[in-house]
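Take a look at this one chain, the form predicted on its own, written out in structure tokens.
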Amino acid sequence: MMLDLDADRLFPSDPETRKIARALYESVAGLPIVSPHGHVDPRILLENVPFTDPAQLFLRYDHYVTRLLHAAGIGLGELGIPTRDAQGRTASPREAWRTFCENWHLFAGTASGYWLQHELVDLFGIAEHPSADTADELFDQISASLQTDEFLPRALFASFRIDVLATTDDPMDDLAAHAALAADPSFPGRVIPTFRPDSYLNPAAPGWADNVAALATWNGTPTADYDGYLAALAGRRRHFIDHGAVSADHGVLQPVAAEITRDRAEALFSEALEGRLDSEGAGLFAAHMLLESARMSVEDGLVMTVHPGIFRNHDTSTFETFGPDSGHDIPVTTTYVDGIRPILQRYGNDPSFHLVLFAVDETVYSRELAPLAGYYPAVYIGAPWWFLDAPDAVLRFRAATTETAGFYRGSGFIDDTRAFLSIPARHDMSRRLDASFLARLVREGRVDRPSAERIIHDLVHLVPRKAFKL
């Protein structure tokens, strides 16, 4: 069984529409990648050491892969995922890779299977399907490639034609890796941090009090107080801006903002530090801080992105054994119109404020996000994210939002990945799908050919650069 890539993959089956899609795609296929939201560790590029082995590269940090194998009854330890306490047996990289190859068929039709096939063929020249029979051979072939200069992280960064790569970082991170990359004349890329303050804004988050204490210490105050807390958050945002950051990202269960008095906010803050704040009060304070974060974005210019709708660590036993980001985060129903209104009442008509709203609940695309972005100058529609960054879901997104908001009220494609090698596959997928969608509109007489040619170029570069102030 040969593993290959169809040159016309993801294009419409109708010959004439496919011809238009192919031409549109080819006009942008080689353009640089703009990746304004992701999770790659910048130290990979700073240290520039070879990736260790195929299992570490393809399995260890990709919860798209591990969750589907877990659903088939394969323990995470069998995939090389270490336990928190380092107890119990963890499969060796070769054993984990064998397990993956033996179950390659499980990924047929999935987005992760599409990306993986792209990586195996395009990057490593693999021509055989992963299987029990080919596992060791493929492991050795990939391992040998990883030891060559062409597969060092910086060489891959250049070959991927990445123009901008954003990471996601804790507010107290010193950003030393970013500073070192920016100061290194041998590294021409642009790697920028993203301010991710969730565990500093929500009193219900684990470690919130410790995080607040760390802010106070950094701010030079012996004890935490509300005014100092706000000043420290603003100061850390400036630290990120000084290191190239363009956005602050908020991962909330529900996108709810609330306006309360300063005295009420100060009282909730004090109760939280004393351990007396109930869940209702914690939710109110977190909603207030979402509004405060919008205020800070208006003042300092950071784009505000909101990634809601995920029930994190759904499987308690897996979380306790393997920790977070181990594949059991599950989408929940999300609504925006009421919850985000306090922010829009204040800042929605301010063209200098950029608010990018994402969703994993695709029912909100046509019902809420497209109408909001189609009216408020501040609102941009976040690209299909996480469980929706898949071929059919992306086309549904385009159909659901374009008729109301057009093509220019979006964020541009977001790869949102820790899996460094999958970045070009994901962006290539997006370009093919946009070409397919535009080709259909051309064939239906809804968009003329010159407009489609302009739009597909703008979707790759102009749209994400505008939304993220790049």
Contents of the next structure:
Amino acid sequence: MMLDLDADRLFPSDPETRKIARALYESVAGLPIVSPHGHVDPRILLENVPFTDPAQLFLRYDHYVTRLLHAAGIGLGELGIPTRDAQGRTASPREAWRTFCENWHLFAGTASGYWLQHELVDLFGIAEHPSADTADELFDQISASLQTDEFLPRALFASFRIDVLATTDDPMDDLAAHAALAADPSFPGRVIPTFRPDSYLNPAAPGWADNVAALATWNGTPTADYDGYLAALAGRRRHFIDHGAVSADHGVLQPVAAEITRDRAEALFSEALEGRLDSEGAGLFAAHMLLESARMSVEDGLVMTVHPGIFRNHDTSTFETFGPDSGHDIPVTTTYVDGIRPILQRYGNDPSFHLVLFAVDETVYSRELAPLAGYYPAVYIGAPWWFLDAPDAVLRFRAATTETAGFYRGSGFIDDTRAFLSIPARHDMSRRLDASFLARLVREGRVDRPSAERIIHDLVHLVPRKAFKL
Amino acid sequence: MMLDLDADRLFPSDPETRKIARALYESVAGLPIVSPHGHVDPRILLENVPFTDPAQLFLRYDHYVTRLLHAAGIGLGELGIPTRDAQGRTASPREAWRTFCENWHLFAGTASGYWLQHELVDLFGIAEHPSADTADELFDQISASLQTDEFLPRALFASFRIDVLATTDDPMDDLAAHAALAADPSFPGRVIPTFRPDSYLNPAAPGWADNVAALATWNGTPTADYDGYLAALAGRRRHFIDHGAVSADHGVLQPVAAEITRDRAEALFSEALEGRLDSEGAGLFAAHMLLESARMSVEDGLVMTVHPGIFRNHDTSTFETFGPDSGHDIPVTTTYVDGIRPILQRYGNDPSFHLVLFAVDETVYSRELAPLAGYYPAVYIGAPWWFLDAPDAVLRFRAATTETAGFYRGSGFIDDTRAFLSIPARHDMSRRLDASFLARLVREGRVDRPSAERIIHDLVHLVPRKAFKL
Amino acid sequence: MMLDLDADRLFPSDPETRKIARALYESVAGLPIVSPHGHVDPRILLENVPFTDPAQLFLRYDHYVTRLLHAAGIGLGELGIPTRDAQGRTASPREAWRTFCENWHLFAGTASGYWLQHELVDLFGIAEHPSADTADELFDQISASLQTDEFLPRALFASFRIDVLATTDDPMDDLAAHAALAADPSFPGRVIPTFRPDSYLNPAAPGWADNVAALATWNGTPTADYDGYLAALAGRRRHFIDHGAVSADHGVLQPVAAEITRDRAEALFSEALEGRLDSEGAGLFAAHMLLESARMSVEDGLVMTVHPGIFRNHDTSTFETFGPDSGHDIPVTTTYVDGIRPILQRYGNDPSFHLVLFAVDETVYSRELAPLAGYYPAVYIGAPWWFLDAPDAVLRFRAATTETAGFYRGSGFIDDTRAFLSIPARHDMSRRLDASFLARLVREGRVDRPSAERIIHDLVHLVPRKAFKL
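Counterpart to the form predicted on its own, namely the form predicted in complex with a further copy of the same chain:
Below: every chain and molecule of the assembly, starting with the one above.
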């Protein structure tokens, strides 16, 4: 069976509307990529060594893909994922790739399938469906491509036309890879870190006490010194800013900030370090630190992004065997209105404070995020995230938010990916969908054509740069 | 850039479906407007003096519009909104209008933008986009129009073909404006009040004790007399009915009614007056009074409408400076199934009792409102409200409710607006959307053409009159 | 007014997309029906006597239909529904049918209306709208048809091409009707029972103590013997399996399972039998038994289906007068992520355990069910259920789940009906909608044509057989 890319993919069915969408898309298809939030490892670009094979490239780090194969009853080891203790059989790359190809039909209609197809056709020139019959041939063909100069990470970075790429990093990361890249005159790209302090802010997070100790050590203050802890966080943020960071990212189960006294916060901090804090107290301290993080953002200018609503590591046995990010993070109901209010009460009207709110519970788009971003200058609506970063979901997002908040209160598209090779496919998808959405509004007489042309350009060029202060 | 109105706006993209939609729309486009719930000030029609300028007309009272400009970092004072204490600089109408025009692109794709465009083109004959360049010219052009006789409120009322217009009023309002309009032989329109008793029913509402005292004074009973309080409420409802009212409207955070004993209610009432009632007790009393209000509706025939799920005045600093209705009321999650049940247990099967349930949390449409209205003869599904009163949201509402409850269990369209000039645009939008929804069902073989013709006529003519007993 | 069936009904409006949908539909239109979950009474097929009249056929047992007439203010007695105590006037079949016909327009756009129209035209050759004028003629015409051999239940079963039909049965049912049908060489159909133990597992369910006693009697153990209770349940499941059952169905208000010790469970069981268990304890025991039911499914292989989120018998007065299933069961908010986790922690990775999760709160589709089924091999996404089993809702379901979970993690279509004659209409609807959804994806370049052809065949043939181990 043939594999190809429809030039009109994702455009509306109606021919007249499709024509408008195509023209809008073409006006922005060639613009550079801005990727202000993602999970690519900067060492890939620093080291610039070839990717080894398609299994490493498409399966090993992409739990969007491996989870669907797991759901079909295939063990993660059969997909080449090693266990934490390196026990048990792990399939070879060729075996893992074969298993993937045999199950290609499971990805039909999925977002991952869409991106994979784009990559296979557009980057590697594959013209046949992955299948049991074609698996070995595709493995060899892709592996051969990967050894060529044009598939070296830096060459791809250039050919993808990436203007800026943000990584996500531990607060104590020395950012040496970022520094080396910035100092390398042969690499003109802009690769910037993102401050991700969750496990330093929430006493219930694994490793919190060690992380606090590491902050103290770096800061030269006693671990139990609460002011030193705050100063160290501010200092590490400054370190990130000095390496180009523009944002700090907060992953929380529920987006709750709390206003408590300094004394109360200090007491909770002490109890947490002494291991005496119950889960309610830990939640309160974490909520306090979310508000403190907002304060720091107001002070140092880092954009604050919030990614809530994910129950991480839902399947304990897989987590214990394979570690985090193994495909069983599940969304939960989310609400922002009360929880985020302490931040907005203090800083919501400050246009220099940028607070980007994401969601995987799509009910908040029309109910909460569009109304909040339609009033508070600080609030930006995060692009559809995780499971919602998919064609139909993106159009639902646009329909749910635009009528209340317009086109200028969003974050711009966020690829949020670990899969470096999928970046162009994702941004292309976003541009096509914005073109489709706008084309429908043009066709329905709701936006005129010149306005749609301006808007799609702004959505690709201006909006993410504004939201992320780039 | 040109500004115009597409004759086929809001119709489906597919040409065949569009043709059906156009025909359905045209069959009802000229029908009179029924507006059974809204917020127009009746003194506008009583006094019949010219609107002064476009800023007063489009910005001053329309917090749908000002909130989006505020989100862009523009202070409300720059939009001509005075502070409560009249301190601080307030932009002149011309300055405010200029700021609005410079930011016209922020309204692209929004419901407010859609209505504004309709009004600018259809009422004022504007043919250019508002912008920095055109702001002054548009200001002058609109201001000049407003001085003509045809733009006097009563002339507009006639040209809009409004059959009946309901206002929303305080229970102690003397309704003199309504009485004067009804008594004026030169004004043939029907302008009726709506009883809105929230701040008389909920001890936690600001001013409750004063309001209760005012009821007692009017009734000639001691303030602490609970029976006198109930009698006074019934008496004020009668006063409203005598002035043409057909409904009583209840704005509540959560739609909760409660069945408690008379003794318990009386005790809570006393505690509330003595300032000893905690928030739980206040909630219980308010829930009791929601049930009592239903009882009164059964007795006096007023349609009971419920508008739940709005966190009012989310931004304390703006509220303190500019007062309520300044753009930061935010929807919250809503559920009806348990909370409204005490009312339905008593009166749900009484077809003479009309209970219209609105929502800003659109998840309740398919989950709760359509099933409830698809069984209880008393329940009517409120038209999409507030942020959901927008083209895509309205179509989602129709799709979410029709398959369960059909076309005959709704309230009919509600404009719910303070913006008098937007009334025709809003009703026109609703008719277009109903035509579009029905046209799709015709095209999909789900409703035949003659049935669709009957239904759209019923939706505009019959359904609101039935739901609101007009 | 004419009544007919559009050959292209439910297909997309765009002609090109419609053409694709039609071809996909036609490729599966003739495949046999698999109905793995429903509520048809097996004695209809065992006794094989004619249905008597259209009121008995379309109204008497279909509370989807009677509820909408009730909402219009028509008493259930007027629709021929007898009261529990057989007091009060009950309309004759002809009178009830006339009332229905007079109100035919109330069903426009509803799922019930769609199926009824299909049945009237396709089975009975009706060519006119039901109405006051045509009611008597249609009554006579349908009644006459019902007396012919081709309308005998078994003849219809054959003409409907039903491969397998599952009923829903009480655990203590002797399954004599199923046994007799299986033993009857003149009936080649496969009619299988489904184990539905809710009122044996939840101490708060009416009749629980009696049901437990009945289990004990059957098992030959004392009622208070907890191990005997578990053994009896396992034994009755075995009895069902011996009569062809493939699944056990669990209706719960919230889908909550709980892990407690055996001793705790035994204590709760004793307290429940002694009438000393409060509602919290009853909930905990029921949650424990949901987990125990999963364990039994792992052991005996019965597919476990969960139908949560319905507030049964919302209107007490109607329940008391007419009994359950009289049209006022109302959906509530549902969440699965925490509640179902104890089952998934134990058995979620066992591909031989099949757990089919349904929903009437459609927010869980994209937020929870697709992510869960996209990881756990045990989890299957239940087809849109109850109020969501309707054209637009089904397309929303597909759009909400496919991008995350693909096409192969669902239950396949479930008709879930008591209305035997509606089975072909419902399955035909499902096939049309799947064709429409796939056609859109083909047209949007997201699924290629050969893949779409494979997928629609799999959705009708393979997927339900796999999910239900048929």
